[in-house]
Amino acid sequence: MSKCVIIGGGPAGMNAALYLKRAGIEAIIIEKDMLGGEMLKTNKIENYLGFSEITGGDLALRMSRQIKDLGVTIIKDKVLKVTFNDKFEVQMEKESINCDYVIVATGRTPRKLNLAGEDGLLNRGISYCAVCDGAFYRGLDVAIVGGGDSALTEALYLSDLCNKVYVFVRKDLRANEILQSRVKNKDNIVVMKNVQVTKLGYGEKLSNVILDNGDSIALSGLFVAIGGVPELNFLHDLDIDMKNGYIKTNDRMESSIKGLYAVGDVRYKNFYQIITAASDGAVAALSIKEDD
């Protein structure tokens, strides 16, 4: 039994463990890989309050030292099920957990370009972490396909390792000016507009792609940085109001289901980032404390 079950590790469920622990409400950390989320798939972070720069990986383990400071209890497993009878219970690969309240914070998986061949080529050609994978096609030609602040960050990052970095944008540019103008000043990084990519060309690995103005450029590695999709199955069986996917809250980030609360990039909102993320954690903390 504990008051409060936080699913996911990232920084809204670090955020809300550790106001809630300052609080004086017990809560558990539900992650089943490494506390960070995706921050520990970006180099370089420059737009968070305190830190003119730092790595997502020293972020997260700055947050995760904090919140095991403070004693804040972390179990590694899966959630599978989340039901509600009275008290919420969290069904785990391991254990079953029951709680007065939740908090969903797991996140988004990267979204997919759906063509064929893609999931047979992971590791041979695709991939949707730069920083986790792109030191394997070093001096290589590559691109990244999405035209955001990830996409660009990710080509920054790629071009200091391979030949060339081709970004693929389907309509123009998201991303900020400070990116725009960095990747405009690489000398190797070449952005193609208004195209998109319809079609893998491959043997054992990736040897090419086609977009779909009739262009087939030949690459070793295909990044793919187009945004994420939600990690909700796990509450199939709760009737949460729900928009294109992302869970729906009220401005204290609880959902239709009373007691069950979602923050970062699994609830419905217009801006998605680390910092936003943590604040949500800590509104949905403060929230729980009100109310209990």
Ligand SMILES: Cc1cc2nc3c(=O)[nH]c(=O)nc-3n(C[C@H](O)[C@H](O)[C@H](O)COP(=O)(O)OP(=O)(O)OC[C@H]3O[C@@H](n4cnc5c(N)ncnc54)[C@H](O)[C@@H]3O)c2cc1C
Contents of the next structure:
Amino acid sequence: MSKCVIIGGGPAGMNAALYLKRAGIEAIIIEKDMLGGEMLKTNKIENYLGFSEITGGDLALRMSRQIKDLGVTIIKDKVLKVTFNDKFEVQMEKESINCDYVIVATGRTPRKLNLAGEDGLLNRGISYCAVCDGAFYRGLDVAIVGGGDSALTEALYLSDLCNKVYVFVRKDLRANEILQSRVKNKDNIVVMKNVQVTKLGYGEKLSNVILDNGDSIALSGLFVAIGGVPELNFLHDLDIDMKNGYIKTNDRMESSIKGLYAVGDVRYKNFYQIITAASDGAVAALSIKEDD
Ligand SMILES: Cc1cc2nc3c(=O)[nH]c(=O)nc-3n(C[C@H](O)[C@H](O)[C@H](O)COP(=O)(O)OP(=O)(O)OC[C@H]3O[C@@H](n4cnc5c(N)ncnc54)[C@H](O)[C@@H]3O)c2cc1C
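Show the form predicted in complex with this ligand, please, the one above being the form predicted alone.
Let us now look at the entire complex, which starts with that chain.
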């Protein structure tokens, strides 16, 4: 039986595993944290077909149960390197696996503001996940940086916990109309357009931010929601075609390396959603089955 290692257990990786297993190909998911990926960072999902509304945690749990029930092998470890010599070798922190195919489904890591003090203030005022850290700022004034769907979803979530939520947007909001109108109806969300955070004020913790218009705003928490970038150091030994830091694929999800596929948020494409990630996973698995 051919063997495929899927690196990353978000919706893209889990759906790839589902389709591979049903096609009779051995599927092994390697996940460094918990199955679910970025879904675990969102409290409310309203655009995944079949569920009018579901929490990210619930959707992740349903997906992971489904693939576990099918008998997909899941290894909790971090992939450090992938090499190719006759077969692929996937090296993790604790072990190595040889396989016929690799599907890269590692998503993206949050993009930083790159401001002085940002790294040191992690968990002391700076966060990249409102659902994970919002409760630490209950009753306090916080801000979100970003104007997309994720930023406004996080602002709405924080508005139920925090005293006041600023939204700092570089230009204008890009989020969908439903989210924008919900934000407008919240008394404690203040959207500030055409502003950028230029400086963090802090002692032990974050105390305020300075904007490029000169305003200083007192804050206990700053949530950064300006997208992400793939972290693909583990592919350094392979000469893969990339675009803007993302893996380039064809319509079958094949990269420039034969036998290596990329799916979900790690792939260069237009739309980064749960349903598109899941779809990519299915396409990669069916393409592998076709070639096998
Ligand atoms: C706050 C927020 C709200 C969102 N809301 C929605 C929404 O309402 N609707 C929607 O459709 N989309 C939403 N999204 C986007 C959606 O979550 C992503 O598009 C989707 O999860 C991408 O799936 P993925 O499987 O490609 O990657 P991910 O979900 O990022 O999963 C990648 C997995 O790979 C693992 N991994 C990474 N590197 C390694 C390694 N070296 N070794 C082993 N494992 C590794 C990670 O731990 C992670 O579990 C939201 C995103 C955020 C941040």
